[in-house]
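Read the single chain below, which is given as C-alpha cells and is the form predicted on its own.
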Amino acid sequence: MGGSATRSAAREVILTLVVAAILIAAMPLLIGTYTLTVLVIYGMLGLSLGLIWGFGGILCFGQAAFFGLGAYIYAISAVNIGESTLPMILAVLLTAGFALLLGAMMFYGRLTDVYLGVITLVVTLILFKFINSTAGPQYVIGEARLGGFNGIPGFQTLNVPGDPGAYIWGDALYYVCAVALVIVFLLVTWLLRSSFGRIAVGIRENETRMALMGYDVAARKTVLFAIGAAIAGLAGALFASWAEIVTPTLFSLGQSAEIIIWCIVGGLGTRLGPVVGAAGLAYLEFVLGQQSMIDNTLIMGLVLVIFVLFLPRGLVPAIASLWQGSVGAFGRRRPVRRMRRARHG
C-alpha cells in the first residue's frame, strides 16, 4: 500500500515537472515575460489562499495584508542591505511570524468562522491606513522612508546571490519566479499528502470530531494559516522587484478581494484551481484595462457571478469532471464493442 502510494506520488511529481516546463518553455511564445512574471506571482498568491481556504477551511480577507507585508519589508530590507538574498528569506519570515502571532491569537481564542473573516479585514484596512499615514521624514526604518501613499521606490532588485550588481530581470526574472511558483506547488503537494495535510482536511470536514480525537486544532491552524502567509509573503516580495516599487494600494480591500474572486472562479480545494484562476483573470484584468469603454470591476463581478451560479465547484474542477466523464464514455464503448464482434465472429 504504502509503495503504491509512493510510486503514484512519484508519477505526479514527474508529471507536473513536465507539464510545468512546457508551459514555462511555452508561454513567452504567447505572452510577454513581463506579463507572464506577474501572472505567476499572482499564481503563488491565489496558491496561498487555496491552501488555507480549500484544504484547511480558514476564510481569510487578510492574504493581501501578508503579500503587501512581504513586498514592504523586502523593499525596506533591500534598502538598507543593499542586496536581495536576505531580504527575500526576511520577507517570508517575518510575515509567516505575523501570521503565527496572529493565528494564535484568533485560533486559541476560538473565533468563529464570521469572527476569522472580520478581524483578517480589519488587519488588512488597519495596515492600509498606516502604510498610507507615512509620509512624513520621520517615518524611516534605517535609510528607508515609507514614503506614505508615494510607497517606496528605488530599492535593490534581484540578483544573484552574493552579487548585488548582477540583476536578475526582463526573461531571467520570469524563469525565477515561475521555478519559484513549480517549487511552492510541489511544497504545498507533499504537505498535502503527508499526515498533517490529511488532518488538515480532516478539520476542515470536520472540526469538533478531530478535537475529539486528540488532535490540537488550534495549533495546527496556526501553522497552516502562518505556511499560506509566508507564500504570500514571497510573492510580495517577488512582486516588490518586478515592479521596482511598493505602494499602499497592496493592502486595498480590492486587492484582498481579487484573491478570494481568484480561488473561487478556479476552484476551492485544489491546488491548481487558484493558481488558473489568478492567472486567467489576472491577464483578463490586463487585456480590459486596455479600454475605457467597460469597468474593470463591473466585469470581474459578472464573471463571479456567472461562475457562482453555473460553475460553482470552480473552473478546474468542472473540467476534470468533464475529462473524467468523457474518458470513462470512451472506456465503456470499448467492451461493447469488443462483445459485438464476439458476437458476430
Contents of the next structure:
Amino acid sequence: MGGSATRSAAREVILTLVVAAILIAAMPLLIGTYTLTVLVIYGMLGLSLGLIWGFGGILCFGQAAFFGLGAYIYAISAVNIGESTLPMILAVLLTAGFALLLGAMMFYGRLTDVYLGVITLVVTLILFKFINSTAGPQYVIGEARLGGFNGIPGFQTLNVPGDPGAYIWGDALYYVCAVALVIVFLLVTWLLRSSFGRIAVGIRENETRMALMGYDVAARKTVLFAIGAAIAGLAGALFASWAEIVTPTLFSLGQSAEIIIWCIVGGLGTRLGPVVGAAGLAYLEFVLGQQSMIDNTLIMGLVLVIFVLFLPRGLVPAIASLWQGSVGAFGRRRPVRRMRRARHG
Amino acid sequence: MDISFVILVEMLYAVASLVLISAGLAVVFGMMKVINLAHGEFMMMGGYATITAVGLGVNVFVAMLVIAPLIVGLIGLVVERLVIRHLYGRLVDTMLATWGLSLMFIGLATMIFGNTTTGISTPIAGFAVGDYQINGYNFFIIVVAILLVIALYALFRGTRAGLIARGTMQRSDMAAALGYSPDRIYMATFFCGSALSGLAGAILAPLVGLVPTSGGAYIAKAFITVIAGGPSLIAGLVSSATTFGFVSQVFTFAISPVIGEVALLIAAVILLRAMPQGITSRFFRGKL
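Let's see the other form, the form predicted together with the partner chain, since the form predicted on its own is already up.
Whole complex next, starting from this chain.
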C-alpha cells in the first residue's frame, strides 16, 4: 500500500511536470506573454484561496488583502533596498506572519463561517481605507512614499538574484512566474498528501470529531491560513513586479470577489480548479474588455449566479465526473469520490 | 453648548443612517438566514428609481417613500423567485449567488445610466445653530429611522402577519402543517426586505452622488452591523447600529473621518472576537 502510494505520487508529479512544460511552451503561441504572465499570477492567487477554502473549509472574504499586502511589502522594500530578492522573501514571510496573527485571533476565538467572512472582509476594508488615505508626505516608510490613491510607482522590479542591473521582464518574467506556479502547485500537492493536509481535510469535514481525536484544530487552521496567505503574498509580489505599480485597488472588494468566483467556477476541493478558473476567467474578462456592447461586470455576475445554481461543484469536478462516467469502469466509485477528490484533485 | 448639540445630532444621524442602511438586510438575514450581498445594489437601484421619478416630475417625497421601495421590492421579488428560492438553507451559496447578482446589477446600471455621477438636491433646507450650520435633512433621516424601527416592531409583534412570519421562521414545518405556505411567506419577507433596502437607498440618495458602484459603500457596513447585532432582529439592529455609530462619530470628531471609519471596522473586529454570535447572543436575549 505504502509503496504503491509513493509510486502513484511520483507518477503524478511527473505527469504534472510534463503537462506544465508543454503548456508553458505552447501557450505563448496563442496568447501574448504579457497577458499570460498576469493569468499565471492570478492562477497562483486562485490556488491560494483554493487551498484554504477547498481543503481547509475556511471561506476567506479577504484573500485580496494578502495579495495587496504582498504587493505593497514588495514595493516598499524594493524601493528601500534597491534589488528584488530580499523584498520577494519579505513579501512572502511578512504576509504569512500577518495572516498567522489574524488567523490566531479568529480561530482561537472559535469564529466560523459567516463571522469569519465578516472579519476577513473588514480587515480588507481597513487596509483599503488606510492605504487610500496615505496621500500626504508624512506617510513614508524608509524612502517609499505610500502615495494614497495613486499608489507606489517606480520601484525596482524583479532582477536576477545578486545583480540588480539584470531585470527580468517580458518573456523571461512569464517563464519565471510559470515555473513559480508549478513549484507552488507541487508544494501544495505535497502538503495535501502529507498528514497535515489530510488532517486539514478532516477538519473541513468534521471539526468536532478531529478535535475529539486530539488534534489542535485552531493551530492547524491558523497554519493553513498562513500558508494560503503566503502563496497570495508571493502572487502579489510577482504582480507588483509585472504591473510596475501598486495601487489600493489591489485591496478592493471587487478583487476579493473575483478570487472567490474563480474558485467556484473552477471547482472547490480541487487543486487544478482554482488555477484554471482564475486564468480562464481573467482571460475571458480580458477578451470581453475589448468590446463595449455588454458590460463586463454583468457577465461576470451572470457567470457566478449560473455556476452557483447549476454547477455548484465547478468546472473541473464536472468534467472529471463526465470523463469517468464515459470511461465507465470508474463510474461506480461514487461513494468514495469525496475522499478521492480531496487527495488527488 | 452649540457644538455639543451639533455633535449630538451628528451622532444620532450616524446611528440612524446605520439603522436605515442595515434594516433591509437585517429583515432578510434575521428572518430567513439569507445574506443578501446584493443589498447595496438594491439601495443603489432605490436611489436611481428616486432620481428617475423626480426627473419625470414626481414629488420627491412620493418618489422616495413610495415609488422606490415598490420598484426595488418588485425587483427583489423577481430575484427571490428566480434565484434565492433554490438556495434556502445553503448560507454560503446564497451569499455567492447574491454577490453575482450584485455584479449583474452594477453592470446593468452602468449600461442603462452610464458610469457618471447623478444626484438630486436635498429637499429640506439647512438651518443655523449658533455658529454652526446643520443639515435639516439629517433630522428627516433620524425621524424616518425611528419610525421604521417602531413600524417593524409593531408589524412583527402586533399583527397576525408578523406572528405567522415569526412562527414560520422558527419552525417552517409546523407552519406548513397549520396550513400556511412557507414558500409564500419567504417570498413576502424577501419583498419587504428588498423594499426596505430600496427605501434606504432612496432616502440617502440626495446626500451622495450616485454611481452604479455606490452599493459597495453600503454593503460592508450593513453586513457588519447585521452580523454584529446577532440573532434578535430589532434589538440587534438598534444595539449594534448605536455602538458603531457612536464609535465612528467619536473618532471622527476627535481625529478625522477616515479614522472614524477605521475605528468602526476595528470595533466590529473586537466585538465579534468578544461575542462571536453577535451582541444579542449575550444581551437582550429572547427579545425580538
